[in-house]
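Listed next as structure tokens is one chain, alone, in the form predicted on its own.
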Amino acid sequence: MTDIKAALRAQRIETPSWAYGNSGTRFKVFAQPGVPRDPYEKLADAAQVHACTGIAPTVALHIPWDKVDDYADLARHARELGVGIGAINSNVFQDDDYKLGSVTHPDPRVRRKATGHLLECVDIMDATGSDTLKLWFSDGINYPGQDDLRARQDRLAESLAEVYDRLGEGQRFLLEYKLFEPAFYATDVPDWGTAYAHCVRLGPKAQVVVDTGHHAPGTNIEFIVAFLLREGKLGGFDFNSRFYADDDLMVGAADPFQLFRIMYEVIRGGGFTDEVAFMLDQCHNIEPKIPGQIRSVMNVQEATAKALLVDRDALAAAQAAGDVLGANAVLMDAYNTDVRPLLAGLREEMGLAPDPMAAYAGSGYFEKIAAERVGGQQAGWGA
């Protein structure tokens, strides 16, 4: 139990700046009181999540949503709040020029513009001390014959190579994939195999990020995790959930057993280290922002605790003996364990309140920001 507590105490889960802004569906973005108006206020909200959970010390930025004049000052502000700047996320999907793609666009001018933005993000990494660039491309085509599928892969490879060469010492990029959307016929990075192939060609500073909501129904995500870990190409996670075709629900909401299975493969495969980033990628459309992030961190924490409880010796013995039901029972025994008392005790040992949700509710922070953040333009994205 001492080893399990030590592992849980060392766990780090990164929250995304955009989770603290207004968001919604394709039909409506819903405003809430107290929503941040700039990246500085987003960091203040993220600091509350870390204060309540003790394991969320970094915040991912999204450019240009989090664009500021002085990124070194933003990093300084984060440190004063007790958090740090995490991954820098690029945005090559919200400009009219990108209607037919960004780095895979048939027009060289648009490709140059998109790649220039990715290089700008590396500059921001330098200014903030971030070591990770996260790349997601909405690029794709809607109709057969609209563009050349192979040529688009060539253009993608050319852009990725330029960004890869710009990375500094200790920096990397994570390439994200998504089955479909917004492209309706062919997506340029639709699956882990495409992302993996590009990363293998580039080298050790290019790795794959697994967004848990970006797969076809029934996909065995833990197999993908196990494979990428085996190949040394799993760079991180974007944790969230989905029931149908999008990925903005809280992690563990749709299938907590799947999250447990994923975390077991992470631990079994040696991925429970600083080399694999555990990031949330969620937009809280109807639930309050900060509690939504706190609950998500707790969900990952609980799944991790259960995965750490798996008796791996007993599991290996059952597997070697061909004991199908016995092996499954070992996993189920761990999954069915109530780890909430363990985590509550661990938080108390760390000087935290045993119940992060109750701690936040009683802090008065929401009432404070709801009263203070009046006027100005709330952060968010339009629909």
Second form
4 protein chains.
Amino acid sequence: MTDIKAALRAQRIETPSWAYGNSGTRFKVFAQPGVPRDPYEKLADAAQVHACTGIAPTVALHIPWDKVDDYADLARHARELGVGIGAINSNVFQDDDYKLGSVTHPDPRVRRKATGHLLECVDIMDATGSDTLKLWFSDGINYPGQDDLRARQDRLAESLAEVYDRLGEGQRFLLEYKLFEPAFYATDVPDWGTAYAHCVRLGPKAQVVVDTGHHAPGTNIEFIVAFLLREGKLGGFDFNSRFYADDDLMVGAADPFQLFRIMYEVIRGGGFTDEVAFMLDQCHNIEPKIPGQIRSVMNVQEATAKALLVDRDALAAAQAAGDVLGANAVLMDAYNTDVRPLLAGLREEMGLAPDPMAAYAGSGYFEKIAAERVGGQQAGWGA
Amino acid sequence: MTDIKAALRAQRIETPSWAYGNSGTRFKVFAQPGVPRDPYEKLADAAQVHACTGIAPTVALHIPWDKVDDYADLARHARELGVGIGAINSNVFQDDDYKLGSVTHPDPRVRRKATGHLLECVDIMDATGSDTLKLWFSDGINYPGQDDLRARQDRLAESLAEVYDRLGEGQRFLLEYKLFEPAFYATDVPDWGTAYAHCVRLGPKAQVVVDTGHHAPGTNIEFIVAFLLREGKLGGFDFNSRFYADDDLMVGAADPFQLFRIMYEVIRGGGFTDEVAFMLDQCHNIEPKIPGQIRSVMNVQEATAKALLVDRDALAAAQAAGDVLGANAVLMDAYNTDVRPLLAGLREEMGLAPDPMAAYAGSGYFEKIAAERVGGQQAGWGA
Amino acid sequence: MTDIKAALRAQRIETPSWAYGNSGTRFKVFAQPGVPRDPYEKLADAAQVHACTGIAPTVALHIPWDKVDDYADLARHARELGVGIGAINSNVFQDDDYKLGSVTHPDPRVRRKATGHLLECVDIMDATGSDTLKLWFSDGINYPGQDDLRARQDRLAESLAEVYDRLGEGQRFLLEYKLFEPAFYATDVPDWGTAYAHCVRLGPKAQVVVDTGHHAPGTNIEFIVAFLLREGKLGGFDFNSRFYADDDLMVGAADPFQLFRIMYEVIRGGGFTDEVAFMLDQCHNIEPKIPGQIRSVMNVQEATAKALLVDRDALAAAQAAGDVLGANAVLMDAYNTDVRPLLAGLREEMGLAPDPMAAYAGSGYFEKIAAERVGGQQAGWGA
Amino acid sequence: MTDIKAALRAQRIETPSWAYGNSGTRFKVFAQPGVPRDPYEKLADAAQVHACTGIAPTVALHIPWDKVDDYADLARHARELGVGIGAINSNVFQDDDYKLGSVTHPDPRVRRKATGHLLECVDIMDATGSDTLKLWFSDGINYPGQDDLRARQDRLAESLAEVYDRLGEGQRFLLEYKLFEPAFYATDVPDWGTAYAHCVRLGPKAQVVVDTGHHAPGTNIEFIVAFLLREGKLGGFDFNSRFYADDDLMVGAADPFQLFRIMYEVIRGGGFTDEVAFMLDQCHNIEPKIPGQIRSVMNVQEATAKALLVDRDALAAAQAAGDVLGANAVLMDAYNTDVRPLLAGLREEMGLAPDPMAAYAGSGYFEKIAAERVGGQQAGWGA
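Next up, the form predicted in complex with a further copy of the same chain, please; the one we just looked at was the form predicted on its own.
Below is the whole assembly, all chains and molecules, this chain first.
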């Protein structure tokens, strides 16, 4: 139990700056009171999540949504709030030029512009001290024949190679894959195999990031996790949950058992280290954002605690004996355990309130920002 | 062949006003040149589709996107352009009040407001002479427990009954179902069974509309079509196509064989009449809008022509004999036929150019609107 | 808590005779030691499940797999073992005549034969005292055009009506639906809407049974449960679980949270009565069968206990207030509770061992049947 | 057109010996008249398919279903019939030892046995002159925790390496992947990424085979084809079609447009050579087997003809110009062409009847085998 508590105490879950801004669907973005107007305010909100949970000390930025004149100043601001800058997320899907693609666009001018943006993100890594660049490409096509599937891979490879070469010491990029949306017929990095193949060609600074909402129905995500860890190519997670498509619901909300199985494979595969980044990537379309992030951090933490509770010796013995029900039962015993008392105790040992949701609700922070953040332009995707 | 041509000549496909405005995904709406600024300009664009295809004489409106002060004037404008007003589409998903639902919202005030909007749409039917109200509800919940699934059905039934009672002589409403989006955990009208059950309780003026993009993976849509026709409850189609979710691509683009099978069941089930409305409901996110609509109308027409070509006597004989390959071959013979020469001939008989896409491209219309429609606010979803 | 225990004590979960025989996939049926050779031995095994769990007092039969000369004798045998005969399951998919369908077959001779079998099953109900007939039809087609979708509905309706009219006082039938398999293009009762529409036409003795493995990906099963309960048409469950298709794994093994949500809707909708039958329908292809059934009964029981723990007043208050996270949290609090101590205590109050799996393992029953049941033909599907 | 005809004349499609035997689902195998009793009779049937189509000159074997004492004699028999032996398919899923896996089984004894079978298949390659070994593993687990996902990869890699090393000059193996079935929770080679990663580590004699029915819903198969060709790792196809899962229907029956898109990517990617094997892998559960194969060969041929008709210069120009509708139209023009007259003419040039289905029906072959093949044990899967 001491080991488990130590492991849980060391866990780090990164929250994304964009979770604090407005988000929605193509049908409607519902604004919420108190939403930040700029990256500084987003960091302040993220700091509340860390203050309540104790395990969310970094914040991912999204460029250009979090563009500022002075990144060093932003990083200093973060430190003052008790948090740090995490991964830099590039955005090559919102400029009018990117209607038919970014780094895979048929027009070399557009590709140049897109790659330029990615290189600029590495500059921002240098400026903020971030060591991770997250690359998600919305690139793809909507209609068969619209563009050449293979030529787009050539263009993608060329851009990735240029960005890879720009990475400095201790820097890496994570390549994200996604089945569909916003491209509907073919996406240029649709699955882990595609991301993996590109990363293998590039070298050790290129790794795959698993967004838990980006798979076809029926995909076994924990298998992918186990496989990528075996290959040394799992760079991290974009956590969220979904029932159907890329719903971007709170992680663990749709299928907590799946989250547990994923965390078990992370631990079993030696991925519970600083190497594999646990990041949230969610949209709180209808629920309040800061509590949505707190709940999500707690959900990952609870799944981790359960995964740490698995009696691995008993499991290995049952597996070796071909005891199907016995092996399954070892796993389920851990899953069925109520770990909330354990985590409440851990928080108290860490000097935190035992219930982060209640702590936040009682803090008065929401009332404060709702009153203060009046006027200006609320942050959002600007879609 | 004379019969087939007569049937094709009589076909009516309705285009939606919103297809002419901008649309996109939650990630980005890419604006296009020449996009209408108001419902009058949308009707003008729709009239071009009809002028080129000869079979798209009506235009569906969407309220409030097509709100005008004087609907009689709008209808007159349409008539002058050679088209008419088709179905009125309600919108109870974009007001801030509807964040947690419209007619199924827990708060009676919001439900009242939503039902009021639906009743207003019937007023607009009266004013425009439209005989069809299309009801799509984005209502649903994102998280288990968020609201009571059954109570929401009670509220839905109550609102539908009120709207049903308001319908006048010769008016009907079509209830649309959709698996998910924008609600991600549970949608209040998720499938045809739910829509059907409500319509059966209400009576003959309530029918189900099948949006071809609103089903779970693996659903056999033509079965639903056949079943609803057998029950007298198929009111019409919202045509589009998709590879994954509700992609809203051009109908027939993703799976032309499926579209053919659907049209075959419509014909076989006696639904190829004015009773069953053939409507398009699509988003031309990256392709030009008017040609996108023309192509879509042509795709439905081609599928219809192929379905009409099925040798139904030969099919029935093979089916009765249990000749699996023979029966399938009868269907495939029709599908594999290239009907484009037939349709080109039909168009010439109708006084149209044989190739609608070329006719539009050569008309100069696009160049005209791109030059003229400068300034103002382009129409869109306003999400 | 007293109420919860009383409810759990009253719960009845029916196990299926075929779960005790061999089963497999089209690739291989792996035989297991100790498998029953006849219906009498199946009942003996089922009695063990009841002896260990205390809540599995009835056994479903499958005709002709469980055909015997004297059903009254079989029922008496069951009673002596401490169990009773549950639902009678018809089988119109394994005779060579049924290659292209049973009650929907194009040939009236085959339809007559199939309907005759269904009527014979009602005779067996009379003989055994069973009050429930379960109807699953594998009927469907593999290729577009193979047969007429609508004519098959007419034939289905005709057969169902004849069986319905044969039902005696206090008897009912449950109509099962299934997306696909063994028919691959179109199944004649593919979804709940189809089953519901037929049952509504027939009357109160016809109800829908929900097999939890028979849905398209992404289908919200608990919504269907809530809807059918509201309509008075939920007759029962065939419980099992699946990751992909109709995997027939142990219920609760693939998605325990889904099972909990289903049980919550059962309770919330007033379906936790004798009216709604909780039946297992599973294949233990690789795990031992009796423990597989015990584990499954326990999984349903645990999900039920959690669902009973939901604080419905708190939930209703949060829902009414539009408190998305609060309402979800009320549900999750119940789900996250470890109910195993509660259930162990309940079992001891009922005079049972606290751990049914351990009790069975220690009983020596398996060793006994493995030694005794040598020779003869092991029961199975005979596919 | 001359080039197209030459290409079509050179196409080679391999039929599988098991398509001529009985097959079915877990619910029922329906026997058919005239089914072969041994591999010699299977080859005779396959020779009919080649005689009627002119492009099916080889037959894949499945060991042990096609086990004979003298493989050289079997190969000589094939030659006399005008066909040759194609790929050797291994089977490590039907021995009782393989209940929990074959090469990934926890028990080294079972793994040794399984690998031994694979090596024996290479011996049969030597004896028959076959140059291709097809490896499909049903290995996987049904329940979370049942076995260690990562350890199973280690065992798989070890076995593959041993088989790889045994391959002789001019021999290769194709590694098949499959999402699920018969394993339901996790399959050890579930997707192309897994197969690809293993093949890359092994070297040039290991390639991936794409079974068109083995993907998750929504997967873009032609993307995988294009990607693997770009990587030099596409070894061939197991063609069939499906609506839902691994239905094993006739290729092109469920989605002919998808088959066309796949063939287009094969041609575009330089895969229309001897390097990429076009193999059928189907189950004719309810339709007659020889005509089922003939129709399937024709479906692949028609899709190939359409793909060859694509105006690639026009397509490239439209793609380069970002003309979404224009590029799509180029592709669709080819797809919408009725290529049956072209293929009928080609057959006549090749000295064949223009309509293979009619030619077979009129040949009297079926009546002959139905009369002669009486008694003995019909071939099948023996599941």
